[in-house]
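To begin, one chain is listed below as structure tokens, in the form predicted on its own.
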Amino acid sequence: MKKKDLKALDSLWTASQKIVITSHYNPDGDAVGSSLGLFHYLKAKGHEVFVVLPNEFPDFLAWMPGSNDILFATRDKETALQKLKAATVIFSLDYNAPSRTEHMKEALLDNSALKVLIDHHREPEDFADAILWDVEASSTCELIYRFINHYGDTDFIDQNIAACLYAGIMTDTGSFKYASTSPQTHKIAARLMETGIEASEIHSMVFDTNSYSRMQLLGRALENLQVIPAFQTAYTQLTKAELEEFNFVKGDTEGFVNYGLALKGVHFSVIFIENQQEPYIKISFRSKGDFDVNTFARKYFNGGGHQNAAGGKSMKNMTETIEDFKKALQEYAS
């Protein structure tokens, strides 16, 4: 675990601050859970706190306590940037580079506020004054728990904080099945459950609220699934037309990439999704064991992430992108 100048945060506990919590574009369960968990904690400590996210999150996360208080830069850019400008402290959660905030990057970097990075992605850029970073942590939510514990404040963790942090840990560990799930992860999850939250209910609210159209879209993704046995690889694709056919809404493709790994003998799974608004292909990579998709994504598709979970992007069309992927596989394996 890497800690940098955490003493710079001592002022947080001696005077009320204007704090803005940020996370990455297309926020997932860990991004929203860590942001709201920290939000409730810092408010309980007497600070003025706002969560400002680049864009909206999927509907299946809307149950999280405090979600209605989040500001979205895509929906209310003027207010969001105003809060960033006025902040005395800015937390950067679940991203390793300001560019991950997309259109919020400039406002984030131009601000003279104390900047705090809490993250578990590889190779963080050097833009923060204080850092709590651990690539072996299961999630940023796990690090938020450690952050609160570092200051001896676990008594502040009520059911609101616990529910948010538990949801983020649960989603980023694939319901505690990914290799990043450690004994400490389970211990933290247990402590969160001891507040009285219903873990099964949280799981249900996240994973058991599928629409009929989403299940049909999953069927199409499975129908499109291809296997390359020589490289123990499976991949699938969804075009813009297919997304429109099944009434795609944000979050509908969450987890689709993992289905390839359920195939016997497959250790590398990829999904290519055509963006509906802009001309690029979004790519998600997942792997088992020691196959490093973070390195693969960085080398070939301008992406990155974790060893077993990463993302990337291609500005080419679907056919060209998949051809590039196959060539990259051959080169990477040689």
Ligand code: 5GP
The other form holds:
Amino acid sequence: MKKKDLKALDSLWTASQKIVITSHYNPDGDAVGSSLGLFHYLKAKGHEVFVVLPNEFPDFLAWMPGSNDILFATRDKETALQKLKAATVIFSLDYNAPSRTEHMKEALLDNSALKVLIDHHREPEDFADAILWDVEASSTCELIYRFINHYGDTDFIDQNIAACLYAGIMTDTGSFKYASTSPQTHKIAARLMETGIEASEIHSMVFDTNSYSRMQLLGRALENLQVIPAFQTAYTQLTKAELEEFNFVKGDTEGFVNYGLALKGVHFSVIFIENQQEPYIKISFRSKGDFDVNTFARKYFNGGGHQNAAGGKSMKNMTETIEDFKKALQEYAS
Ligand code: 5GP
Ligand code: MN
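With the form predicted on its own in hand, show me what the form predicted together with the ligand looks like.
To see the whole picture, the full complex is given below, headed by that same chain.
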């Protein structure tokens, strides 16, 4: 990728812009938090701003200030496309390739707006005119803080912005425990807390609002957990029937994959989840230390992400997918 920075934006900020902020399909805490944090900031700077997401976010993020204003391309297709078309600037947050927006990809690329990428995933595609990209950043929310700071505007960070950014940093770092958590991450979190937000309340709203059925589904995922000691690997699976049995709703399986890493000696954990609508298996990969799941997901499961957290897909059935996975493990290790 050509070396780019935020310079292409410099001439824009003197006039009011029509801005659309986008993020990836199945938006998580960092995707929604960074989008809304930037949304509040750019609005305060006098721009017309819309957040357009490919599909809906899980319920545990619905408390975020501004979340009622988000447009979803699945639900409000016409309006979403029209806002994208009218935009003078489009932000791509928390994704490294337009295909990560799924059905929004064409509307995003076939567009004359100035494109800005703010992201921390590996190997970004070259589609943006301005870039703030750092794989070392804990989260895109951390980068939004840096973006605001770049313009000398940290005084603009009110409790709305702070709550959104804090939640995204908190979720992407597993509550500040992943290796991506740096001194800088803690410094930024501290500055956000200094606005007076209740960090502990934010943690509760995100993590302590489980339904009983979700806890039962977690129980099933733990029962299904298998360990392959030779590869220090744990994997589990949830079929469509199991999701139905526990009244699955979007977001319910978020974080399940991490439990495998809590086993002594395990440094690679995987979950296979059958999609309810379409015939594919969604795979999540997590690791500790040097094992690079981004490379593994790219090589074998048409996916990607970060060194210690990545995703992918298999078009085969569950049994075949797990067989493929075991073969891939053998091959990758040799
Ligand atoms: P998750 O397992 O939570 O879906 O994703 C873990 C990380 O990998 C996230 O940062 C996500 O953006 C990224 N990711 C998930 N699925 C894919 C995929 O299919 N392709 C790419 N490039 N990244 C993915
Ligand atoms: Mn992220």
